[in-house]
Amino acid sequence: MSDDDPQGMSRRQLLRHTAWFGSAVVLTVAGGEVISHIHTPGAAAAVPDDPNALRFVQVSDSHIGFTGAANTAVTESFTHAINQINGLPYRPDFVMHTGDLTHLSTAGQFDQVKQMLGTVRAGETFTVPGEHDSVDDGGKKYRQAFGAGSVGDGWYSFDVKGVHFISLVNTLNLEKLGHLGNDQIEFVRKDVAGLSADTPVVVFSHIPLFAMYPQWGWGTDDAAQVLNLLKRFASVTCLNGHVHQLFTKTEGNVTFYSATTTAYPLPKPGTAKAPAPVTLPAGQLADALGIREVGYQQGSHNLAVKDVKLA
């Protein structure tokens, strides 16, 4: 069995590859390699009390405008997402949403995910589309209402205390799996020319940049060449949604972490004939949503990622 496999983990693997609720994985660089560390409770806070180093926090695939069995309440549950953010003992630098904001990219489901991401408490907001939010135009409702500042179909960078971060766009064009294209390829080729390689690196997208799950369209078919310009840097993450379940993994300086959902669950790679929406026993719902915590400290080179359920 391969050590990458999702399925029919050993305990060892199970405990380097993935994040559960509640635990703290904080990133590390060492010897040029990026390493896990799972906090249990009761160990240090994940997130560097530090008022002065970075904070943000992921949130992701609100799916506002759904209304299946698996959560008749999307809307309540993206509020008590947001209420989770104002309530942090801290103001993040920015919140970060990684894609399909709307389920159906109506201009009202656009609409009213922009009034609720104006109420979050944080320096600033930033957006990534998820497939979602192209269904019908190619992201161009999408590109209206969160499209300022970006270039091409919506891609973006910035930075934030020292460090770099990559918005990605590789939801459009799709076939099968996710796809980023010569365009944006370029894009991060000259975006990155001229940072030092200790730069600390972030990279978002909606579907994963790694191969979690190809059968289901778990992965994006031209990442590599966009790890490739990424492989100088000692530390590079990349923080994903689209599979509403946390996953870590871990290649060379590149540390992968898919994000939940604040919607509904999927099932887990193989364990279903398709990744549709699972609906869960009453009361374990919460469970399954979250928000997604995440600090560095300037100068010391370590991410760290904090999981928290919505219960």
Contents of the next structure:
Amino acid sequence: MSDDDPQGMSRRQLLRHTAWFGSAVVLTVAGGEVISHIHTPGAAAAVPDDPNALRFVQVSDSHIGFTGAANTAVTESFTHAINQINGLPYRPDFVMHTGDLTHLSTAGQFDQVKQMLGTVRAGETFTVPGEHDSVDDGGKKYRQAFGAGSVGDGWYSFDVKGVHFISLVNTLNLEKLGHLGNDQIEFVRKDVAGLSADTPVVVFSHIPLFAMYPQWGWGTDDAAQVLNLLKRFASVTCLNGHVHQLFTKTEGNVTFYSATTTAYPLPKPGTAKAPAPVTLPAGQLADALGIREVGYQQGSHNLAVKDVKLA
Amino acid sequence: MGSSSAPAGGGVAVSTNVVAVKDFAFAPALVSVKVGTTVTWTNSDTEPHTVTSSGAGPLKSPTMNTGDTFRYTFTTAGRFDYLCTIHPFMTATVEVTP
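The block above covers the form predicted on its own; next, return the form predicted in complex with the partner chain.
Now the full complex is given, and it begins with the chain already shown.
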């Protein structure tokens, strides 16, 4: 299905967009069709109630250090997100932060966000960098704080409960769009070479690996090379941040999910002059922020993805 | 996407040593100066920006918050493409003539 292009949005997609704005949504994919359900905290779980199932949480774009009008208390918002994770009825296998941990890559902001992530109750905590985490040093301070166990400029892979995870860095050596580079593409080539085609693959990156809105840099110029390496797999799920809003799209064997933020919303593609932080009317901010629960039951084809707004 | 592609603004180079960083764009996007000229960028957005060479190059500003200014004196002739590392769709060029 490829009718989800924001530049050539179908009526159905437009309706979905309208429905998504300011709400938290669960997306389940059945036969290529996306079905969305609004989720509020405490609503029935789409994530399997089974300790043997894989369950993890994605948070994104905490922008610790941001002080603008769109959210004058980003630290508090991120604390809410962590409390919400720690209050889940299960302990996630891991929590993944998909980048823009900090707003300006300062040592103090990295220290603060690292300490905050240290309070997350989960099997493990993982991160990928956003461009805000590599503002002036090519990601050096990011890797000092979060790079343990990674290779190259911070990429790595891991396996949990039969699912293969690849964490990519597409916020360095940028020009207009996100960029992976040959070293990283080669890493993916070797990384997946020995995997059987029925292994579910999940790819994390900050900037989308699909062309969500290239005019604002919401895409990755060499993502096709990585996606080609994943073509033989039955189930590929790409989870990204960066765009501060929910969006999903299926292309062949790959489903892309953009996550919302814990900091502040950005405009929908093309609805503003620039992707500048949006200041919502009083009381509406929490509705635009959220966390994402993801589940996978061994033997099923797709992951269950549930976006929940901040309580 | 090579660094020799036309800057976002395109068109004719403007002879000025002052570049505005405003509304997530560098304006003018293409400026022309003589060797030895100091170019000044001032960020008037509420969001931070940088002035950073595309690929290898001499421009490497610190993070520019609202009202911050960055200056660089071009000592060699040539074409200097740059972008904002935080918003890399913001691209522009300084042409330095002998």
